[in-house]
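Just the one chain here, the form predicted alone, laid out as structure tokens.
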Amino acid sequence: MAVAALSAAEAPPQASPRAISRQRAIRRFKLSLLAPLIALFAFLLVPVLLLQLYFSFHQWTVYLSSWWDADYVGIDLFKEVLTDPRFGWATLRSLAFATSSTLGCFVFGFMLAYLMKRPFRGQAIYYIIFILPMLTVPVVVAYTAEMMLYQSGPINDVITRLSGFEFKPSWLSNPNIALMTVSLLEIWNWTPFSFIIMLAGLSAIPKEPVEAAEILGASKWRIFWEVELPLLRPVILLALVLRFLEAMAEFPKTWALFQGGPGSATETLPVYIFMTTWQYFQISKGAAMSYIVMLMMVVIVLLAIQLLRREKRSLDKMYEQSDEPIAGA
């Protein structure tokens, strides 16, 4: 009996009908929020990708009859873009200006949200003003640079009244500068982006660290260095992978401005494949190119998703460490 009473007093408590119910409301809720986009990918992505992993491992080119007839080629394709000299140096550029865009669109981004940080008077004009660029269509932004970036247009003009020494680079037809001169439209265009999420970690970062730093006498300097920053460490990194993933992708800028050129100073991997796919016409090559390129970006994923975990984990640590004394006390 008083073994039975011990086992009934361990057992754990039945949910409530109320709890269950909600709980699968909750359940409802999530698969009707889950169910549009699961039908898209299997109703609309899924047979795209079917095919396209179809004209992968057959040879066809529009010049050729139904695409049904193509002959199998195995992996061949896979072979000719990996040894393929052009695609090589595409990724290279494609990985320089992701890069370079993306840590630019972060330092920016991160300084406009630490000056934003704290409230004040007409705080909402500037918000609007450094959102603008994100909300510009990307080819507007490439015919509007292509008018101001001419050798003796507008740009080289201002720079050079304002520092008194000519200032005329050809920023449309070096080949040298031409990357980098997407570089710094892209910055511009999508530095609001950075700028968003970094306000939003910023004002996430709890007070009380803060000011227990202040207590003990700590400057701005060490605490921006010792506290927030190490409590952004998530944010920042999910800041740069999406911007990466999403500079990686870039093209409507680079072909208004360049289709690749001058020479091959711009082609990039979206460049590319457009090119080998809609210009050149070979279509099982640029559909093995997309595959490799999106596994490339899988890999990418996957391994911030680790990063991310590490992240939390050791912020979560963090938390735990700086309740310890509290505990105690």
The other form holds:
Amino acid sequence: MAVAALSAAEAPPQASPRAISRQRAIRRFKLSLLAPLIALFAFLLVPVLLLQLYFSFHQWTVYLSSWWDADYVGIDLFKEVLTDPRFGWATLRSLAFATSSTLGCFVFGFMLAYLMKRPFRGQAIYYIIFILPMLTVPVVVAYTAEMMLYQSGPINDVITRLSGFEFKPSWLSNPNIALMTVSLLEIWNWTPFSFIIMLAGLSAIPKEPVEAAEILGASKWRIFWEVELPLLRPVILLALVLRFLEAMAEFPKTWALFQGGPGSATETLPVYIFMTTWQYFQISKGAAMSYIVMLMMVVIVLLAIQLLRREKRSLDKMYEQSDEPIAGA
Amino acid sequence: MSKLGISRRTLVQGGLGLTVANFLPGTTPFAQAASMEESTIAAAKAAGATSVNGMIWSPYLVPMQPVIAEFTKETGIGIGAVQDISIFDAPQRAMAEALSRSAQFDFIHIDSNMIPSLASAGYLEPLDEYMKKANFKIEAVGDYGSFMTYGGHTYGIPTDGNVHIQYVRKDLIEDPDNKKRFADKFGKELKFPETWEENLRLQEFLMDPSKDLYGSGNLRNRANGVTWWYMIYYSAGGFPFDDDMKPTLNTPAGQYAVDIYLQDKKVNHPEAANWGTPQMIPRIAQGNVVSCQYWDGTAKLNENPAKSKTTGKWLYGLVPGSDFSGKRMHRSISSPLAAILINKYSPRKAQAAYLALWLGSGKNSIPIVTDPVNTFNDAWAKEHMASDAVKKAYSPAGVKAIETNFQVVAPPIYLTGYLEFQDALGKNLSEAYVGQLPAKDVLKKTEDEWIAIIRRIGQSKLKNDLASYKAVMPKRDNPA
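Show the other one: the form predicted in complex with its partner chain, since we just had the form predicted alone.
Up next: the whole complex, starting with the chain shown before.
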């Protein structure tokens, strides 16, 4: 009897028919939202990934036979890619490019977002101006930059006139700064992306902790450093990760401006994969390379998700602590 | 015959008389053979009216349109959907089409050096049968027509010669002061350069960077620079493979070519390491270059006073040669050589092939190669060399230079895998030019990379290709 009473007490409350119907409707809605994505993944991405997987385990040369006659070579192509010095250099260049441009985009994007945090007159115009670079097609950015970045071009000229000393770097032909040139263009092109994310993050910061810090007499810098920045950490992380992944895949500007040159100064991963697959027609090696890069990206994304979850947990904990009643109050 | 009252003598005399009369100017032959153009029309009509789809870059297509319109009027065969893809990006797209065995394009307009790769991938339709039916011949200057052949078949119809000719500033080398200074310094006459060494000396002597005048206008970027290297290497007696398909770059001839190639840095613009045609052509036409080898179409621009500051200030001629092999040899180059190729998988391949033949007749292509605005299609046919319109567009000296260089024109690597071979060499040369790789390592490194390419494509297959490559090499050391 006691057992029966206990079971009844522990049993979850019976959901009402209305609640059940609501839950079903929510599930249907979620499915309807996800269905196109699932279909796209199943019918388009999965076959392509499988075909690419097939190629990365089969050595196929386009000149000799049909692709289904390709020789099975196991992991030889992966070994070949991983021991290819050009692939190694391309990876390093891509990492250097993605890191520098991501940080650049973030710093400028954050600064702009901070300036735009509080409403002011004519803010919408500034907003439009700040996001304009992102709306410019990367190839257009590249060709416009090409015209401006000649040694005797307008950029060097303006800097020389403003600074008073001769400023003549060869942005487009010096192999030591060519990658930096693309990086600067990437920063110009994609700072608005970081700006938008950071502006959204800044707008979402709850007012109470900031007001509390102000009442306690904290300086603006301290409020920023000890209140706003910790609250923004998940957003910052998201902005950095998304930008980094995008930067690792940058191709149009690098190709339009340099095609891997001068020398091999701008031969990044996308450029090398493109050349291997579509210039050398080494479809199998290109597929193996793409898989390795994809796995690298997956690892980065998983790490990022892990970090984001940790950030969210720490924030939740912080909010919980702030909600707890003060002892004796 | 006697029954008819005509003696044998009378008949023979009459026959002879008619034969002679047939050759007299102003007389109409009794049975005139149809021209190549008429035969093409007749063969195309038999194939049936339709619209053909293709891939072609618009600067090439625009001047062809009036010629195509005429063909459409005669045969009902016209142009349908066109993908406007740059000639530099066309190989990638064409190979993607080949991989998928797509029938999307009936014809593609592309660098003819892609013929071995695309034919090996099974994408190309041989044109021999169509040419036979239309009684068509590629009447190109020198052995240039053979550039369209591979494995004994013709796969392309040229639309653009793109041969390199030598450009030298006439006003500078004929200047009495310059002549005297040069003679004083070198004890030699300042004249049109005949060898690579003479060319470098002249460029170095006449350049004046303070006036933005540089000695050279040659390209040294990763994508194009290699084209210049071939000219030097071939003229030094080099050929990149032995009969067993082993690379033979790392030889004295190869090192000589690397040395000459890199010396250009002394006389070229400091930013030349990444400059392509969009940067260099305006500099040539605007008078910032002393001497260079460049595509022949630039002569059209130079001689157009509306677009050039140097009209009438150029000497055109044969590209420099070399005595390195023990005998003087000149080698010009044609790359990319734009040609129309036909898709084997196309259901309208016959119509597309006849359209290509129509565009590739010497007579029909005169307006195409003389278009004053879209100057991408350059003269190549024997008929062009005699045409007044062509002479007007390129100047008589320009036409003469084109004709001369065609007699010793060579292709780049004419093998399956051309782009891969070329990029390996181009990358290493570019690295050496910007100081990333020691000059002595360029050819060794390239050979190692080429050996891997040969292994992958197949040595025996490439050995077969080698015959086609050798067949398109020029047969004479110097122009007649």
